[in-house]
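The form predicted alone is given below as one chain in structure tokens.
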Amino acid sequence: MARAAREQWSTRAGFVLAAVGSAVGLGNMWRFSYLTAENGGAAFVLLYVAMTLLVGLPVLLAELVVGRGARQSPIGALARYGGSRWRALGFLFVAAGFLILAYYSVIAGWTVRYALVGLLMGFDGDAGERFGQLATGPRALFWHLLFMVLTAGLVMGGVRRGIERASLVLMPLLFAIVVGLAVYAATLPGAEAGYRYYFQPSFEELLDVRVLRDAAGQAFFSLSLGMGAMLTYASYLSRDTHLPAESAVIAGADFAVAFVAGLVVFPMLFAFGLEGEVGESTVGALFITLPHAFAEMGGAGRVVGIFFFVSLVVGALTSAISLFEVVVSSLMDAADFERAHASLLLGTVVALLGVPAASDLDVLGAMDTLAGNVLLLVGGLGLALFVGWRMDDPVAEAAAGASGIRWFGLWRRLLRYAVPAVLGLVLWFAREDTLGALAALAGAGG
């Protein structure tokens, strides 16, 4: 039976939209409140920005080209454009997609929980205990296998019908919500701190390793690079796309949400003297003192919080979509499936390897710690290399639809070069990290 032909979007606007989608999620608010807040506030974020130009957005486009060349899912196309022997780095992709989203789903679960709590009962002052009855046990299941259940049925419904409709409709809700709530933390008194902190960096964090070890793996974790998804949405691309200027949009619309993002999360916890318990917890800055906040603040903090929950939900929901569909296209690709069938078998073990994630904290950290520091580290050298030295003339690929595009020769040695030294010495400052992490998972799985 002869394969179907691959979809593609259906407009510009669909696929721009999916793509940030992509990458904007969890990574910007969650992740990116924490790991500001644990690496010194506006340090992180210059280190976070510059990670992004040098690295990321290279990146960023080889995955475009590829994806967009080969018209295949990330095993698929590194094996079109290098061989049998590059199809490790695809299998790599997918791993990294499987990872994240078995953990993914669990915190995802945890942020529609706390919205659905907000719009029916308000938010508790003793938002520790409450987080902690959540965040693990057969709670934390239901709400981690209900939100898989949605995320396999939107990646079901197909690129046009699923995806591109999803991210149509989710996506200028999430700016609308972030941008809001950024307008309204400005409005409290003490938020002059936060902002402070957030603005002003400490110059003995730029110097520290560890810092630029966070920067550059939230770089990689916020633009949803070194896991195939950014690759796979390419292939669904028509060969008149610019990409040059969709990675540009892209980047900058994740950046956007991440920075304002912060401008919601500092001011608040500034202005009701709860800065001190961030560091305290990874998921301190949103799950537990930010409800804490809210129910401080009575009624307005009521709805504040229902729109910052539900901002959470729908960043979650636009990244799951994206980590799934790499495993779902990989496979309709390598085994022929239909995508309703590939989708309820993969929904079904990505649910199943979240469940240790929703049964200890630890084995989550450890989970988000060997993906976001290593595996999507790992993927981008592998890809820089590949698109680097190995794939034929990428700059032909990459100026299909680019005409007058004339900095493409320093893409190439950015890849060649500037980016496998930074990863690679980001990788060798990460090692103790990894091992820790790896250690944790072990213990768990005996």
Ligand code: TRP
Given for the second form:
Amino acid sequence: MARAAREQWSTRAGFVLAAVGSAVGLGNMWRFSYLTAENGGAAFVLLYVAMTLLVGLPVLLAELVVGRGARQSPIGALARYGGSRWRALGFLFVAAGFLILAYYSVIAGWTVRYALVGLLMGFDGDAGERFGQLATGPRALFWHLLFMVLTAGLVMGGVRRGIERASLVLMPLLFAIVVGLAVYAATLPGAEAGYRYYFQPSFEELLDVRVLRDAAGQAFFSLSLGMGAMLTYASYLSRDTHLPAESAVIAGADFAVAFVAGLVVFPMLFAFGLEGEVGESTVGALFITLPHAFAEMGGAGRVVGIFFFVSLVVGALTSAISLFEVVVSSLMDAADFERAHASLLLGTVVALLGVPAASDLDVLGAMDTLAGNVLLLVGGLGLALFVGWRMDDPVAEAAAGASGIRWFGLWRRLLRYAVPAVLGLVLWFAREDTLGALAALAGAGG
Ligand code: TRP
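Switch from the form predicted alone to the form predicted together with tryptophan (TRP) and print that structure.
What follows is the whole complex; the chain from before opens it.
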């Protein structure tokens, strides 16, 4: 069957920017701050960094190697290197993609809404109450649907036109604003308590399995790992790329944004005395703290706030696009769907899946725990086993490229032993908590 030549990134920088665009999003801002708040601060941050280095980076490289090598969407790529039984892992990826995008889009919807609130009436000091009003219900649903329409529209535009341009323009702006806000936060009286919370770990929490699992989950979520998003992006790459270097750039940029976001949220949280409000609804940590800060800052705060939320919307879009690209390209490769048809069909399915998350914060939280902290880890574990054990040395070496001599051995050993051991243990020891989240989801649904 004659197929159009596979689309490709027009430049190497185009790929890196799109991968950074995928990595940097609500995960760095909303999710990182809420999990840090929920898991007691510095201990979580420390474990998140450790997990990124030990588990995140090797898996990121694995996704890039398999994607570039196979030049196919995840299901096909796994079958190509591993035989058709490994398709099952690809299906798990796609399932995780559906689930994550469904509630991700709800949160992105909050972000759109805050941008408009800032624009039309300015931010008000009663941030906790406002969050409660718009986080769920018909309004949340409306903005979720709008965001899905936008995402599907951009993915229909194809790899180059839609994605590359969007990533190129607004990511640097987002980073600049967040750095500016961190500087502002440092000038606030009472900020020290926030820094202490962010930087001084307590040792009991370091040993808590749930904190450990959430940290591993956050490392994966933030780097867009464990469900084939990076794999899919790398499938549009040409051969002459040095993947370890790309991985380091992607991970470095992603970490920088999350770290600075923490330097904004926690000093502000304590300086404005918002611990109570955030404690009741940790999921809203970012959305309660920042609007309050923008309100405190007066006229300038309104302008900064609008720019902040607008660029966060763009960050969310470039991430959502990568999630959606996985499910769309899977359908295109598996069933010979055209891009436009696949986007329309799957966009509708995701929009519907998001309805329960837009109706109930507990459902949203449980979906995030299960997909983000469990399914992604299972996916990453599967991929590590795949590249570590299923792919033979010569095959893996060829896929990784000859330039990989120096890092190749270490990388393979990490994928064979360290990554499966860490992920396996974390998933096993946190199993009760995971079952609890499942039960909560089932209870809320039925
Ligand atoms: N990493 C993105 C963020 O931080 C979200 C995201 C995009 C993602 N693609 C993904 C998460 C794939 C998990 C898997 O906002």
